[in-house]
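Have a look below at one chain only, the form predicted on its own, in structure tokens format.
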Amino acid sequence: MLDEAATDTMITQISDSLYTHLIKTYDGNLPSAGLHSLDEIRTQAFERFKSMGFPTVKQEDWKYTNVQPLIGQRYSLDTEMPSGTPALDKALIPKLDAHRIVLVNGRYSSELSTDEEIPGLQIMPIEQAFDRLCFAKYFAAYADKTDNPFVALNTASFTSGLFIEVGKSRQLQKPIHIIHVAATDKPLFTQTRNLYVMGAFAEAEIIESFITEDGAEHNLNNQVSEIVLRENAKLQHYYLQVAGPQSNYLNHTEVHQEKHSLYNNYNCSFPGAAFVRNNINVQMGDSEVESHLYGIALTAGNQLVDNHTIVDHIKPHCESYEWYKNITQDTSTAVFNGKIFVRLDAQKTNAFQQNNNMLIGEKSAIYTKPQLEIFADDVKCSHGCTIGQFDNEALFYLRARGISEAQARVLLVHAFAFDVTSRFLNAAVREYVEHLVEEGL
């Protein structure tokens, strides 16, 4: 008779596709710190999964980004920290001066973090902060009202993660800088789950780099990251791409806001990880509020990117502001969804919401769907489209000034991207976000 290790091992390798794995192996005793409310939000969580499986291309969401491939591959789904110490010198950015935390396969690695004590500021394992009131209150609060199967299956079955809470009135004089590290020598299944709380009158900075260990395994990393900001509290997060191409993410951001408070969001990807999912969902749940979301996008190979956004105006007097820029090469392909959702009760809403696109493989794609629904009548609201290919006449014109060719595509390219990353607060990220650009290209 088999014991159940050996058993384990079976399912893994007569798996035909990670939906199957996943339902056989699911154990409903994750580590639960003896909470019945989490044992019981993440049945719950896991029955809704069951019952809608992975989207397909047939549902609109999905429509360009295809998920049947990696989830048609054998993972295995145990996130052990490897040997040795993986380099992080991917994700250094020079100038910057923040206090630095590591994690990898999503587990937190205290030995690679810097530890440091810093009053009104708690960062931990999530699985440490299972017994803190604001973990009680806002955990699957708002990310799981959503209809994202992946977001169903995070929350049945994340084993890692990271909470951070901002005190009240604390204003951290140094970024956080978040290091997320893909380190395998097997095909891998991660699913990290993040909180982060900013008390009243909080300010942080939190940039988040998602790197590749030279030499690791095919990787498929699903990241459900909660963020709420209490009353007056300021938020600068930024998302760095820059995994390699063993790697795949399906990231969704889910963010509530309170009376007076600000989000700002720096989407960031280029030429690496072959598949990029990124679901970025602001709730304005109050009035006053304000939120801005800048993405760049440059891709390359049969790289995908997908940015998916949605800003949801619930009560009167907030104001958004929504600026993406793809640039395709090669036969890679840029998607681009963005809504946004005026409530009836949303008066005096100021939203604007701008696409702009750059082709520059003959062979590559870029679907572009910007949305209004508006359902209140005292509101400003635009959002536009565009989509083209290199200004011939601007390229002859730097050329004939002896400029090459290759520099003057970096000019125009520059040039193409400024209207976003000069909106970047942080200079030193600035610098760096327009480097790889064009190390990029």
Given for the second form:
Amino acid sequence: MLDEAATDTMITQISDSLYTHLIKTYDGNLPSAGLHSLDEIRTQAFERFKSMGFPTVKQEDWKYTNVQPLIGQRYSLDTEMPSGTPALDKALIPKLDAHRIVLVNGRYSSELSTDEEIPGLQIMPIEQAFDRLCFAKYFAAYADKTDNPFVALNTASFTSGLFIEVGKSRQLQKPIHIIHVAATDKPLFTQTRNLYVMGAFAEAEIIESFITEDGAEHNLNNQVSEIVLRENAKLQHYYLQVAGPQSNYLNHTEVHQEKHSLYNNYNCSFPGAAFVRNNINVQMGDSEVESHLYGIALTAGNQLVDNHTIVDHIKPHCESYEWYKNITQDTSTAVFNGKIFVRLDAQKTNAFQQNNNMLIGEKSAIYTKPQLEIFADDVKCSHGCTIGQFDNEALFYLRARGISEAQARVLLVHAFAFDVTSRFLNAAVREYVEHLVEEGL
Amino acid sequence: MLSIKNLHASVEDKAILKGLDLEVKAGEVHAIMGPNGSGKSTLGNVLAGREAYEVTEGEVLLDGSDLLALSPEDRAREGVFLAFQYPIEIPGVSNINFLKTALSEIRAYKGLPPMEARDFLKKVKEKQQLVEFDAKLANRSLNEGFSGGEKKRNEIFQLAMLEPKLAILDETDSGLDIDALRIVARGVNQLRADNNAFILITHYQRLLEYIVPDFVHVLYNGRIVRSGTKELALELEEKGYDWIKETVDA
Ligand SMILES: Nc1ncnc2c1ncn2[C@@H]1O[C@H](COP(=O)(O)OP(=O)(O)OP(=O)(O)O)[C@@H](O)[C@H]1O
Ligand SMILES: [Mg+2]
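Return the structure block for the form predicted in complex with the partner chain; the form predicted on its own was the one displayed.
Let us now look at the entire complex, which starts with that chain.
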């Protein structure tokens, strides 16, 4: 079927199958057909991808996160809707009243989504947004400046995704709940591209859940989300990773913020998905911008969850606040890498970062690396990192009051996660996440 | 109720309890005094089931059944309560949530349904008043940032909430101001009943003026070396421990 002999100096032998498959099938016959400028962006991105190749553990950013076994497998690239309707119950959040958007293998399902007209809100499959002004302005404007090869690949050959635009001064009453379903009966590689644009003074809440259909085949999902917040916009953004072990994710989120905007990201991973790599980059493109990044990864089995974040302070008077917590069980691995840049121009920056880790599994692993690069002199920056285990004294105290060991552990993990979970503005999501913490232990 | 026979226990291979005997009957209050390092807290910890303490010999029966065979949580559910000498802080676990969990697990163990939220809150309020425990503290994280005295008071609040059969108070009086001491003593006196018992570990005879014990024991070098009534505490207050040590060591 494929020419296994195809070689490329940039890649190793094992990654040939997905790589050659992508190369062979990349015929430029994209859904963007007709839009010359988009075609050009995509062709250039493909050249970039070819020159970078898939990353290896020799690269600092991928040191603990080996993608080779994943890309060494054969996948179908055909993301046509599977027959039958996938169940969504795994993504349901009790007490949450939201507009529901369902993407199956990245494709928008109008059947499963609450297809309603909301004034000031545009939601559509991304390919329908190609001729929009703000698409032309923001698509590939920031994410593609990074050196993540998966972004280049995604730009070159994404097949589906979601476009959301919240109009100027619109404040959405209800959150948007996006459910990403992996449902396939053959090994599948999907590439989804999302663009969310928050107009000036717009306010919204986007909650994204990742689930896997029961019995689904192995799947690898390369998703890129570009998010733009215009002046004074506010976005609360939740990632709830509750997919099954067959699913693997490469998620890149690129946020660009304009003056006075606020972006809050709450990034939660739970036992399930075998491989999760999140890149969350926030570019504070103007002054008086505020961003909060909260993360909680509770891992089990042989899972790997890797969160790489970049907060880039470019202009003065911005504030960033980041707090990630990892709890590893069994033989799982958690990786946290938090970069903060404070550029020369970014005086009066306030940047805070904290990463706390709780190693429960004796054979689990945690790799954490805070990285601060500060070029301005009048700034307030702090970072801290801790690694610990269960506090046996605390465990005994609770048990001595009649609480079972299992329940005592739940209480202590809740307590550990509390600094993060208590920041969740949406009470329904907070409760749901607390419940998932309990279930995940 | 509690019957300890020839109890030997060690920590990290160091023998600490060396043949301790003690009988406590329902309705009684026993005070245990003794010099620093004699093994008083060790006794409390062994009874509560702390893992670091290894029982090498002897037996402990609670109402006729083997206490040492039980896990710490099952001992608590059977009615053993240790008020710690040094209560620890657990940030992020709310006091109230902790008590609710403890109470419902104890009830489940006894085959009782969970308490109605309303009844639970009523009980919290009632016991808070009994031990004059500030409602603000009750709603905070478990002991987090509490003063020494507040932590001790919280132990007594928990004791009042859980209503154990056998309560062991390890120096609960240390670090309490005079008023707090009176309040704690009044709480304990009100909780005293025919079907429960208290073991008070203390260095000060002052506590025993407020909570009058039926028996006073001296623990020295891992054993109970002298037992008497409340007059023994007065004698110790006056003479110290040397005369006892001399007779024992002789
Ligand atoms: N976990 C432990 N590890 C090592 N040694 C211990 C431990 N617990 C107790 N010991 C030792 O056992 C002996 C008895 O300690 P214990 O705490 O029972 O004394 P105590 O009678 O309660 O003293 P105090 O009046 O000072 O509270 C001491 O020598 C102490 O150092
Ligand atoms: Mg002691």
